[in-house]
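Starting off, we have a lone chain in the form predicted on its own, written out as structure tokens.
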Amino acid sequence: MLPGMDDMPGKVVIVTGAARGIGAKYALAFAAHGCRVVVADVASTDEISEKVGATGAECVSVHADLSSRVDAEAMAAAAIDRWGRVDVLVNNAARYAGLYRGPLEDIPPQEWDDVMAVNVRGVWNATAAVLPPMRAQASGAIVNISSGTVLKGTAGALHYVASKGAVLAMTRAVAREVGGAGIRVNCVTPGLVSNEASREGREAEFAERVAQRTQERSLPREMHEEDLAGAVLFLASDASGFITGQNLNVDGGTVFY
């Protein structure tokens, strides 16, 4: 267990987009710290549920398309029905893998709408769904996953960058709105992670992109999924109990923000 995480055992944590990749790593990290975990995704969560269960942690698996408020509320209800509370929401679900990259005027309109539906409306829906139980218990932590592309003004993926910029803005607005209820809301902006989602659809150029990002970093190495878990755990824990409305940039020292 990480230092300062003594409060984590027994907490009820919802991780969206948990079926694979970074979301799966978050779910396993919370499980390793004794949390009870809801793994939610539009894809099958059977594999990650088995892995979480193998750690000895309690786990609930939920199929959820978070562009739907009904699905988001069902996700929160699954936690309430099983454990009677929601302590942490990690808003990780997002459209990213395989998205169009190129001039903004050529972004397919349907892809633009799909990205906004999941990356922005999905965060809104999931947040709205967990607020009633968090308000009732007068506590809670929401950790939103944005992107370092927002801080760099990355070109060639305007729909994705705009959606993640909205996540950062929403973090601050929601923190103001719910702080009086004892709920904290913070954000993480990851750099380029060397994983399947980043490679998908870009295999030919990926090695070059990783090499370039590595040279830009103050800590000159590739970034891996495991590099993000500590930041998310910290913001979910009482160790960050007087921190809200903030962004924690995790990119090996590329952007100082």
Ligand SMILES: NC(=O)c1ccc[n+]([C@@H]2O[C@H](COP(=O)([O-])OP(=O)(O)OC[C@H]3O[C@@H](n4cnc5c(N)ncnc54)[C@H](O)[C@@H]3O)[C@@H](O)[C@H]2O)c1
Given for the second form:
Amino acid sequence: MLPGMDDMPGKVVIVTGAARGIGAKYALAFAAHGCRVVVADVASTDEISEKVGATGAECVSVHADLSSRVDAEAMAAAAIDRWGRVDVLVNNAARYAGLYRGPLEDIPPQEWDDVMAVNVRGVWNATAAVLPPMRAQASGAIVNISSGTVLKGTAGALHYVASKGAVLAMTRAVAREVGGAGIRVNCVTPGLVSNEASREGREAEFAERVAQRTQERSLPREMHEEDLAGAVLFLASDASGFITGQNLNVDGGTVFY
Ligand SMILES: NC(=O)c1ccc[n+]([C@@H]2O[C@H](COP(=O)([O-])OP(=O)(O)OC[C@H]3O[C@@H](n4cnc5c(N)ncnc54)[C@H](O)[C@@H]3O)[C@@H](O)[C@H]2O)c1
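What's the form predicted together with the named molecule like, now that we've got the form predicted on its own?
Whole complex next, starting from this chain.
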């Protein structure tokens, strides 16, 4: 267990977009710290719920399209029905893999709307869904997953970058709105992770992209999915109890923000 994480065992944690990728790693990291975990995704969560269960942690699997408020409320209700509380929400689900890359004039309008529906409205929906139980408990921690592309102003994916900019903005505004109820809201901006989602649709140029990002880092190596769990667990735990509305940039020291 990481130092200062003694409060984690027993916490009820919802991880959205947990079916695969970095979300699956968050779910496993919370399980390893004794948490009870809801794995929610629009894709099948059978594999990750089996893996979480294999650690001995209690796990609830929820099929949810977070662009729908009804699904988001059903996700929160699943945690309440099973354990009667929600301590942590990790807003990780997003449209990222395989998105259009190129001039902003040519972004397919439907894809623009889909990205906003999941990456922005989805965060709003999931947040709104967990607020009633968190308010009733007078405690809770929400960790929003934005992207380092917001800090760098990365070109060629305006819909994605705009959506993740909204996530950072919402972190601050929601932190102000719910802080009086004892609820903290923070954000993480990951750099480029060498994973399946980052590769999807960009296989030909991927090695060059990774080499370029690696060279920009103070810690000049590839970034892995596991590099993010510590930051998210910290912001979810009482170790960060007086931190809210903040962003924790995890990019190996590329942007000093
Ligand atoms: N991989 C990177 O380099 C990187 C960098 C910065 C930020 N991020 C962010 O980290 C998070 C995880 O990224 P990843 O690399 O694991 O991507 P990923 O595509 O592997 O995972 C995203 C998950 O979200 C789920 N999802 C998509 N739409 C959904 C919806 N409507 N409702 C519920 N779930 C939905 C997907 O099914 C998938 O399991 C995302 O928010 C992404 O934007 C990733």
